[in-house]
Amino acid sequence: MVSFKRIFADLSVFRREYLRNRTGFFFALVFPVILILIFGAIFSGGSNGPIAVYAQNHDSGPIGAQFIHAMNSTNVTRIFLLPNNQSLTQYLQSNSGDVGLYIPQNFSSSLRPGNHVNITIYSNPSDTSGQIVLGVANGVVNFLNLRLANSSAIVGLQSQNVVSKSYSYIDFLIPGLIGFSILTSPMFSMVNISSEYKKSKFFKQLSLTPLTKGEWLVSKVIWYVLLSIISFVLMTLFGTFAFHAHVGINAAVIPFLVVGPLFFVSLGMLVGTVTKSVESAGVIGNIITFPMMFLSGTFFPISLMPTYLQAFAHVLPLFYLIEGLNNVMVYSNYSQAVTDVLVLVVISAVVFVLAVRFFKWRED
């Protein structure tokens, strides 16, 4: 019979044992309220100002003019002309330039049915601000030639929200980096604990003892969902009044606090409980848990993924929890937050018993 006195005689021996390392508190509590504050404060929405767009204006006549004026117009874009008399292209290299514009000679002139002129806008594909400042020169652009058309707009744009609710990056950071606590804590810990007991025998002496296998286990796992409790009260309150996250806290949280830990405990103690040695278990431990960190959702949104890769993500059990904090805390999507969670559930039951399967107190 399972016994909870046994349970949480365990609980806490190992609960004092933890608070002795420092590192493992360091990573479990401090470090995840760190990344919030260090991924806030980068994408915490604040303006940068407009796009410095350096331009050579080679138009004698006033269209050229007029169109710099349209680009500076619209707030976006902070227009920086240079002299005619040097190169473009060589400038913007020389002074780490990532947008330039250049306005060809005779530029007014040519504007006129039937003929074609181009303005050149120059950008540096690993930088996003060249796409945003062609969006805004297009936009100038189509405005000319409507203009020079003489034509009235007969077809026009607007844009309008599918939710209601506007969102911002620390929205879905906040689950993502509890559902990275979540991980790296119980995991990195179970993979560790469970060779270097291995390896001192000091399962052997617990085998001495009344505690059953299964006890030892849920007393860790009981510890872990523990500090994920204080892990996700912690992160979600620097997030909320440091960086003004909306994201809902209800009891809906709950069973995603407790199967996530029970879950990578249970992985963790598997991978730890298989392997040979304290190296080779970290090592398969990092193969295992790096793929689930970056292409789970937890960093950013998985939709900017190839697809490829957002297929390899639905097989990850960490794409499922995280999944699930964002459509209890963010969209308040409670019907699949129980799908996400079901998934857990069963993928946790297997992989705990497979964990208790191969953990032997005794080495043969």
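Please read all numbers here as calculations on a predicted model, not as lab measurements. Positions refer to the first chain, counted from 1. Rigid core (definition): largest C-alpha set, two forms, superposition within 1.5 Å. Compared with the form predicted in complex with the partner chain:
The two forms, fitted on the rigid core, differ between these two forms by less than 2 Å at the CA of Ser296. Once both forms are fitted on their core, a CA shift of 2 Å or more is seen for Phe80 between these two forms.
Once the rigid core is used as the reference frame, the Cα position of Ile284 differs between these two forms by less than 2 Å.
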Second form
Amino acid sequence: MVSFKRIFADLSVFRREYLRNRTGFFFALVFPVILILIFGAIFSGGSNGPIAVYAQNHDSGPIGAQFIHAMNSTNVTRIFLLPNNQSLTQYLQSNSGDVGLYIPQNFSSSLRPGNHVNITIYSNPSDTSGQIVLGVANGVVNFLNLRLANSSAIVGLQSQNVVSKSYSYIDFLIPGLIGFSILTSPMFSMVNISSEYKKSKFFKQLSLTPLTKGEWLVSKVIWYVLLSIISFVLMTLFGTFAFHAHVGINAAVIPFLVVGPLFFVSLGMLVGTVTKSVESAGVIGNIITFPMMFLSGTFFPISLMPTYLQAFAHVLPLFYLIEGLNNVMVYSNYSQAVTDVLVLVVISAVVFVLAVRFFKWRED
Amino acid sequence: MSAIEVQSLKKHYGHLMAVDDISFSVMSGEIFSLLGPNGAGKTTTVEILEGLRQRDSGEVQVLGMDPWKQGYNLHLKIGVIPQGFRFFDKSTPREALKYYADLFNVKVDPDQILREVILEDSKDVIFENLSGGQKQKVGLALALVNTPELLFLDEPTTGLDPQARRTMWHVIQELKKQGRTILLTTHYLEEAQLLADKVAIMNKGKIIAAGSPSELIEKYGSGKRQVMVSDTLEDVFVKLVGAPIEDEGNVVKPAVS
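And the form predicted in complex with the partner chain, for comparison with the form predicted on its own?
The next block holds the full complex; its first chain is the one shown before.
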């Protein structure tokens, strides 16, 4: 019969062990904050600054300068003027500049009906910023043409975001990093503990007490659920206050914070149990963990990946955890979140049962 | 009354007969020692008796129970120090005792048990900072939490320095005085001679001789008697290094035997 007294006794000794160990303490409380600070700093503050464009203005009239002013005032591009006595293409090549703008001589004076004059954009085809600069320059050229023809635009463009609020990268990053920490901390430590305890016969020792292996495993699950709640709170707070992330906190995250650790504790246990040595357990653990860590939408949305990798992501349990957290915290899409949680519940139940089954207190 | 009954016990690993048809019994209240070199099959035998390993064949009764089938109930009544006992690195002996008391759902006085095993001075030192002898004594303290009638001590003094070993002997003798049955494995001859009421010598999975230490000496000894009883090197070592029974400087009166 399951005894809560035994579960809590084991939980308390494990918690003490974890917190008195500096590594454990680091991974429990400091690591999540560091993660959010590093990635938040990398991806939030001014990553979309204007694109540098190196320009030469050979025009002696006023329109060339006006053109450059118009390009600058879009805030998409920033023009750096080069002296006219050097070759623009050579400058771009030797200074790794990606985009160049060339305004020819007598540009202003050539602007009259019936005439044709070109502004030249130099860009690197492998760099997307060239396309953006081309678009901006095209807009300025059209405006100029309309003005010269004494006409005004008839068809306009209005851009609107599909979702009602606008999201920034940090909003998606927070659920991703929460998922990341729910994966890493139980997974690495359970793989290690289960193979280490087996090797040192510590499990045998525990089997001589009334503690059952199910109770032992449940106490680990409870501990990592607590840790995941703590790291959820820390990461959300830091993300919100340090980087102005817009993430919702509500009760719907709880199922994910419970099922996630349940799954990874069981999986870590299973890996440590079925492998023969501490070393091979570590290797298998990494083989399972690393692809999941990067391909589940942790650091970037999976829609940026090629289709076959996206298909692969859909078999990774961490994907459903992160997608679910995104649905709850960012999109408020609760019906999809229910699907995510159901997928997680089913695979967690399977892995938990397998872990308890293969995990041996004693030997045959 | 016998605490342990073993009849024709066998256990093999692959081609190796680890335990090859052994029989013995241990009476309540006695110290029974399985003596033998490394690899003789002592630990396998003990683990079968503790219900940690399944036997191939033979009859085994420990406190009237089949240790494999009734292991869970048996464990409530026995105490064990496994070979190479370990505990959580960052827990103190007192915390360890609290943990075991909760697992066994019993109330214990940790200080009382720590006094019994001569560890009270180190009750708040975390496990990884304890000496080898102190660690073994934590194991012994934990084995006593459920006030077991039967104790299994698997090489409790292996790797200990002579002083720590003698302290352990003292504690074991005190436990015997309380009427507990003790099964002790060792490869130290003098340990068996000093502590055991009965000895079974194991080699290559078989019991090659059994009886009380004096019976064995009578039967298998050379018959020669030393006229002068001289000190052993160990006696000299202990005399030079300090009092034999202590816990890191806390001197306790040696056992009178």
